[in-house]
Amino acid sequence: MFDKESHPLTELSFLQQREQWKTEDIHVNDFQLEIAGHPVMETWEEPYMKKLAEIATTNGGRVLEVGFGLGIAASYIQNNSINEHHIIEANNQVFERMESFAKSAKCPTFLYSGFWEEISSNFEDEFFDGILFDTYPITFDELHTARFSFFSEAYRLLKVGGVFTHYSGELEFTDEYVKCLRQAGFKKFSGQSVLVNPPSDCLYWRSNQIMASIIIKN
């Protein structure tokens, strides 16, 4: 869980300055997606991110994926039955990656680089029928809040009954998880715990459960 206090990633440097992410260089092996020192994704992941992918794709239709990371919840979207999927992703490296899993897509798939406050306006209010958000913290003061910036947007972007779900980073809901939520305007959610098995040094996530957010908008 974030915490800014006490978390390991307060360990890290984190960038001065948002821009320099989408330049950074890249590294992945057969374990992880690492960007200016961070572990921005890990194949431990995989059961929680197939969680999440079923979660957004519950009601088909147009999907919206935020952060592409290694492109673990893109397949499992594309292995549901949607209509069309949009992905946003701001390092420039991680697009062309993502540009590599668009050319094999089993349906239209629409790329967009940047961040998502840079690209979400301009899709119009109840664009889509789902929506999964993973994004990493770029800056220190990020580490809280990264979580629930999108809240808001993700609602206004949803249609009636769509489902927004995210890298939740908690066991349960929060007091301050469910604040956040109902003064995005959502109303109706709940959660699934998840299997996972990180490995004891992840900087990220110590426990063997993590909770998948099933997020309504009503």
Ligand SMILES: C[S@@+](CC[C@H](N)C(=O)[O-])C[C@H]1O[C@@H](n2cnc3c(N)ncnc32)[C@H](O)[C@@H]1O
The other form holds:
Amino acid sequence: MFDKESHPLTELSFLQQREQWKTEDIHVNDFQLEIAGHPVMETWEEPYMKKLAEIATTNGGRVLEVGFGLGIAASYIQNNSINEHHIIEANNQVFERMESFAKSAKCPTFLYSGFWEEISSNFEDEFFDGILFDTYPITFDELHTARFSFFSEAYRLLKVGGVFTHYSGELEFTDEYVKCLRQAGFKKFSGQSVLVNPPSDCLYWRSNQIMASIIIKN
Ligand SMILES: C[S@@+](CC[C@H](N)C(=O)[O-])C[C@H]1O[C@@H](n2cnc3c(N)ncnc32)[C@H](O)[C@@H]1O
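Having seen the form predicted alone, I'd like the form predicted together with this ligand now, please.
Zooming out: every chain and molecule, the one shown earlier first.
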């Protein structure tokens, strides 16, 4: 929806060292999670997170979530019928909130602290039935690529017939998006539009719709 150069997030300063993200203090209020001065997650996304959780849990079984944030999607994932919930989170203080969440979780929940880039290779091929990926661009260079960089790992980690979804930041499947999905191996994908109501000063989304992607490994 925003191109890289004109994206409002470019007005914010980004961390110089990726590693710093882990130890940054977080600021949470009724409206958002802020880390390093960035609006990492906002509560207007709730209907969207609900839809992503529904998609990622379509097949039940073992579900991977990347990026806990405010735990909105995590709660919806646990409301659906699954056997295991695995969550990777990079920020230490968000991780502590995730530990509290896991104490009252309905199904076995496994927590991993760190960047997915350091952790996901520990999982065997085809380990998961569903994946919900929602991280945040930590450095300026990741603004446009953060989600695309996970696609080939999502393909490796999913069982055949498994379902992958992620924060798309799109209204439709753009040529670049489709190219990245195909390069990762995905051939079957569709989208559903979700109605949302971001405030007019939201720095990362401006439309009253956002696409929930349903990406299936076949
Ligand atoms: C947009 S929030 C996730 C929101 C979440 N879906 C919810 O419903 O509240 C992004 C989260 O991903 C974490 N994160 C960012 N980059 C990451 C990475 N490379 N690996 C793991 N976690 C990451 C952030 O610390 C943050 O907690």
